[in-house]
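The form predicted on its own is given below as one chain in structure tokens.
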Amino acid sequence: MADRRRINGPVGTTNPPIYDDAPEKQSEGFKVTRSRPANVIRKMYLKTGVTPSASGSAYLEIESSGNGGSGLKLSCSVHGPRALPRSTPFSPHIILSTHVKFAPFATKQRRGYIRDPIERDLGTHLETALRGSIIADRWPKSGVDIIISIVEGEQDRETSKAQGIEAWDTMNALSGCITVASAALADAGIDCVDTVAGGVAALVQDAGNDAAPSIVVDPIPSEHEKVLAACCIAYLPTRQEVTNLWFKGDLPASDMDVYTQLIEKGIQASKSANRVLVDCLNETVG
């Protein structure tokens, strides 16, 4: 009998992936640069209603960088609202539960079946981002579960191994989780004040250490020499509110203009993702 709690492999035979590390000389001679403008995000595909057994579901796919790295593929399912057990204390608001988990085969390093600290942090940030958009007082003593499976994580092998930039990839994953969870909530019919979407902006440095740093949206670490700082923002465009802000990096505290510009670029990225979200919901309704 198959274990339904685990993601089993395909029934047929497959060829195992071979990770052949390129020589350092070849990797130094070939450097992938950013082909997109600094204020343009990558193309994404979003579809709702992919899991019939759930109250609401959505699937998000973001294109890869095109340099051997993997793209981002997320699947979200929403269960509820449903009544809580009798033993649960009364709550005038809905109880939101988020669960983010990497598939064992999502990244180069195989993930375990138990959530690690990175996945728990993603769930905490996701809950904070969604709590600001849901009208919680319409479902007293009710609960809703939001489960996100990261089928394919965005991780460029060579750059991640050389610089240890898993934290920057985690921000891109959180941005996708916020967008796909918002689409799944709308598919489940849960009332929200606005559609929340995630966006990432980063302060990067290219063309050597002497060049002036620049701010780009939807960054890919392998396309830049160094990532100095990054922020992930969950934004409600109609209400013009930020429900979650995650900043990471090393910036001088005296230069507040850089912080402001970084947040503005993150809001711009979230607005671009929100347009894709709204178009997907309009196609579903129509």
Contents of the next structure:
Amino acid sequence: MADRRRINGPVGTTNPPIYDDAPEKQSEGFKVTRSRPANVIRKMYLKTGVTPSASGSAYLEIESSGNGGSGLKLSCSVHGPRALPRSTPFSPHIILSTHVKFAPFATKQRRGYIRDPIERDLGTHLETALRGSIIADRWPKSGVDIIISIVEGEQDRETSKAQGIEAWDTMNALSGCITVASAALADAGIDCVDTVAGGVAALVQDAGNDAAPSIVVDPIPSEHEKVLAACCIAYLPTRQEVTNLWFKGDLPASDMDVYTQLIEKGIQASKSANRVLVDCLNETVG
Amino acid sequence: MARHQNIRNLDYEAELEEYGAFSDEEEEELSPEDQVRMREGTAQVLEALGVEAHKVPKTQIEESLWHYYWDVDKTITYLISKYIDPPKKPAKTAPPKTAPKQDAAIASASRQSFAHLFRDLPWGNIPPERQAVLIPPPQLPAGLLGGSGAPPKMSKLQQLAAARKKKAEEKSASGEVEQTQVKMTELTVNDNQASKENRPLAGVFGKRVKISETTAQGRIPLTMAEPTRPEIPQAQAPEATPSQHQEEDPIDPEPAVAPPKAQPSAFASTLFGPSSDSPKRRPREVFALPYMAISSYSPDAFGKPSPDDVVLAAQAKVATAGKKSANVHNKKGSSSADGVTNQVSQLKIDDTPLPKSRNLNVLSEFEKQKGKKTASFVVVGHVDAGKSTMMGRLLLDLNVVDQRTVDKLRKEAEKIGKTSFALAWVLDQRHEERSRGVTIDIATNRFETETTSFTILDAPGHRDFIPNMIAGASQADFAILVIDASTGAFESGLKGQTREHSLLIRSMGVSRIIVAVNKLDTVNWSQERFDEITHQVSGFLTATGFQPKNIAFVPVSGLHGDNLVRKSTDPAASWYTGKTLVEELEASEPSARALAKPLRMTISEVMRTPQSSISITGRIDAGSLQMGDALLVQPSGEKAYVKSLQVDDGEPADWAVAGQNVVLHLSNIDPIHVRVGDIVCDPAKPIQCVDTFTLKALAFDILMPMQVDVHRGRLHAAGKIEAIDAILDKVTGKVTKKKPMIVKPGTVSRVRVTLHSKVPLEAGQRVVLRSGGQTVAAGLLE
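Form predicted on its own done, so how does the form predicted in complex with its partner chain look?
To see the whole picture, the full complex is given below, headed by that same chain.
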């Protein structure tokens, strides 16, 4: 029996067009290097109140590096606080539920409609990051849904295959998610101790001076020869608290200094992002 | 009782004095034991204080000992905290009298605290970046919290409050300004303090809190002149960060660069519209008219209606005029002012395209037509008298039905063992009629002779189907009474339906009757038998009311066809020299048609045809109609139009007159309003629907107030005889007896009949009253 209640698509399947990559660019030896200073993040565009039906929403856009790679475009909507369904047990504080979803067309590899492990992972990280900022006991017995759709995930065509860099891109996406969710929460009027923003710092090895690895904020993996380690940090600037820390990569075990430096750089990136966030919210309020 | 006495005798003054004396005494001096304790305690305290003992006066020690009730430990703690090592305000608490003695202690204390305390105070020379700037209180977005950038939703209460507030503001606008100024000066005094307080609360949240505080106090909020930004945490002070890192980059880029804000991308600007700060391009407000430069252009070319419009307007005018005149023609009956208004409203209502009437003068057309006469006759008689067989034979002999059809029917009849019914099956076409061997409903068929075209109405002979026979008889001009001449059958018939049928057809108004004495071949064409039957039947018919000149007798054999179309070839029948049945039929003059009367037609059948969803058949009782005429269907009272019509044998025609059997294809009517037995009439002179009427009735049976069925053609309705008004004389019509209890058979009476429902009936119509399957009376409506 056919399903008649929904409008179904055509029976046959179609394949999305896959364009051939342009490997010439790479082979010519043309390599994009980082043009920004090591401690400056990319410019971002943030706007709140984009979804009329949600109680709070925000849109974040981080410009692309300008070498044909795509930027990051996120849209977040916050629904709530709203009463929990009767079936759920009593909760003395607000229950956060976060959903992060890549649009099927967001990345080079087409995403499915069902959340994959990466997206679920991002959701968990986001929840941890936000839970530290929300004053949760002001809303007992209620819940809030934070839904982020990644309209354009930043991934460079050329480099995505060459390096296994998906993890680094995921970090960038997470930092964006944290920032945009924080803006949307503020737009929804949910009380927070502070605005939380995400920042990424990475230990990279550049092509030119292969000797010394350096630390950069807001890394774009394609701009560097190799990314050795990276960390994504969610930071509350007023309270000087880190609510979420995600560290990944190989560091020489002897050098604990690099570890701290990486985190400090991450905090610095987060603070830069936070200024955009504060600026955007000021615009809305004033 | 004793307590009462005591209280009454109480000396209050004495009592009070005693108490007061005691307290005074207590204050003055201690008891010897206490004095001893005091001495011991003081010694202990002094010992415990040791070097610091000189700081504390002795009286204080004693006092505190007394206060703590000789608890030495507590006293010491108190004294230390009070005099020797005061924790908080050492400058203030250190008594000035003791100051000269303890130089060292004071000096050390001031070195620690004061410089540190006032280090940051500018003492009047406030740097501009610290000066407060007054900004108007922020307009918090009215309405409900959260949501989007869309205009805020306001609850009703909020709207009310806003309106009230606005009014109040207008009233006291000037006064308030002064007030705020006063408050502002107030604020500038403790400017320093305010800014200090606010400083830790940087960022948006700090700002929010500040706003809420100040608005709560009714003050104007202050903000720092420099842009708010998260303060650099102390934890990241230089000593925390590695020095190598420090020199590599000046860790905080924030103070130098603006927040890294980007312009929206093309995608974002499409989504949210152009950003507010980008200059808007004003659309051009003036558009040049095209073709202005061309010399042939004239601006007023379209001022007048176009040639097409002119033509269309003229056509529309003509069309409406034509319709109006047509409708006026249809409603020619009414001429009063009311009629005119009715017509006008009619024009508006009936805007569906109606069938076009050709507006013929039907009567003159009918006279002009040099055609054959039309006549219809009903064949009646007792059951199994051979009516259908005789008609079948007649049709076969007249070549209306060919031999092959009859052979086929004969073969079928043989199959079920009823060979003799083959001819009857020409007319009895229903399955039920064939299997039972009797006619149930009237069957119509047509045949033509040289002069006349006839319609046969073959009526059922069985007594159960008398209503159908009545329906048939009501459409007939004359009748053929078929009598079974075989032995015994004639006699039973005379008692049965032969009698009833002849009574009925007479009361239905049929005056001409041809008696066909059938099945004479079974009695070997016996002339005696024929004469005997002739004698009996003519006597009976004359008694029924037929005039002798209108009665004709023909000996026939329906099965073999003798004396139907051709003369009998049987030598035994050679004694009969009269006319054949067909010759008799041609000799019959059809009754006069009521052509000039208003239209009346009883519907005998309703069906669906390709021409129309609703087609009706019937015989026009009176009047005439033509294509496009409006008709009124009673008793539903609905109007219909004749889309097209077919006359007699299904030939399309433009008009029809009384006496013709027609098929009318109707339009503009719902099929539920048209039923068999309804009457179609002229809307200008409609037939009335009545439920009570008076009847001049000829009784066939005993009449008394009782339940009866009233039959008129196809129409039949249940009712009852309400009253019998009078018995009339048969010939003169005079009243012979008033209000009789019963009416005897054969007498004429005036009865009042009430029906259960309204049916279309009018004076001059003939109806039949039946009760319990018997015809009890027939009569004329008055």
